[in-house]
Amino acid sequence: MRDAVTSLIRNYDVAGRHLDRNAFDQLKAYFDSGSVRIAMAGLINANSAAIVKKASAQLFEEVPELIRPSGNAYTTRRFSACLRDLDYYLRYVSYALVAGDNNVLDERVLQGLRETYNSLGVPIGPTVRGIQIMKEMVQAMAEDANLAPSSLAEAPFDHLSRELSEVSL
């Protein structure tokens, strides 16, 4: 798993390139951000439960059809699946914002994850949409908290979405 660092100095050694002030200032970024990133990664550890109840509740309220019967959400162990893999998401994306780096989220949940869903039947819109409500949220959470730029929870959680779906957002 690579973080914001680690790409960088990768990236530089495989074109065989001194860092120049590109790359400094990408690294003076990085850490002038720092704070505000475990601060964010801290917000979503201490509200995750929280967070993926609302989100599912407002998903599951835009398309109930979800969990009807014969939705993808409707049996117990299918709706239990689905907040298992927001929660999964949730504390993904926390990954992504300490590393500064969506590599992790590459690595460790997007590898194969639409072909996996595809062949499961599970729907890929619902789940980008319950993605982009715990973006929202946190969001909300991070300005509430005065954690400026809120911003920055955008990127992991638009590379998810992004992935994952067939259309650009």
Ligand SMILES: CCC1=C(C)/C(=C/C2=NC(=C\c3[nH]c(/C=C4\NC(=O)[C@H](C)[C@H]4CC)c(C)c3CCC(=O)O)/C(CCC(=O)O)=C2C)NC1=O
Second form
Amino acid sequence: MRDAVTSLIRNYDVAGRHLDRNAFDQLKAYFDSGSVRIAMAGLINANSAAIVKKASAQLFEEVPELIRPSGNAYTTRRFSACLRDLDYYLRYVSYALVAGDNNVLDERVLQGLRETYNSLGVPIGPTVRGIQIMKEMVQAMAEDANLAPSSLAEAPFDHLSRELSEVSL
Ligand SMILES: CCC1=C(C)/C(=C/C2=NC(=C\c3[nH]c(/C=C4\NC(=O)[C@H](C)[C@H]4CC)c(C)c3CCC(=O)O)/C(CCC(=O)O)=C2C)NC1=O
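Go ahead and give the structure of the form predicted together with the ligand, now that the form predicted on its own is out.
After this comes the whole thing, all chains and molecules, with the earlier chain placed first.
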């Protein structure tokens, strides 16, 4: 698992190079944004249950087929699995925010996930929509809490969405 600092050091070490101006600019940007990242993770963790509840309600309102008898989130067990997945995404997003790096998402969340979803018929499109709804909620909460720039919250949610849907950059 890597964070912004270990990723940067790794790249320079692989190339056998001293840290240069560009490295110091990147490090400074990471440390300067540190308290906002931590506050955002705190906001997520303090409100995770409410975020999952509201985001899932909105998702099921937008895509009601999911909870109809032929839907993937139909039955109590699958409904709970769906909410649990949203909570996983939220928790790992908070880790990635603190780390300033999406590597934790690749290693702990995304590996093999598409295959699992495909084999269980979990629809990717609505899952990505759920992730995006949570992103919008977290950004709105960050704005209310005067955490700037609130766009810092975007990267990990977008990374999850992009990798899950395999949409090229
Ligand atoms: C920490 C990393 C991690 C992730 C991400 C994870 C996801 C994950 N979600 C699963 C299932 C599932 N995921 C969903 C999710 C949904 N269905 C829908 O219609 C919605 C679109 C969506 C919710 C937004 C459902 C319903 C299942 C159960 C499917 C089944 O068993 O038939 C499964 C299969 C095993 C299980 O049921 O527990 C995994 C591994 N597990 C992990 O350890």
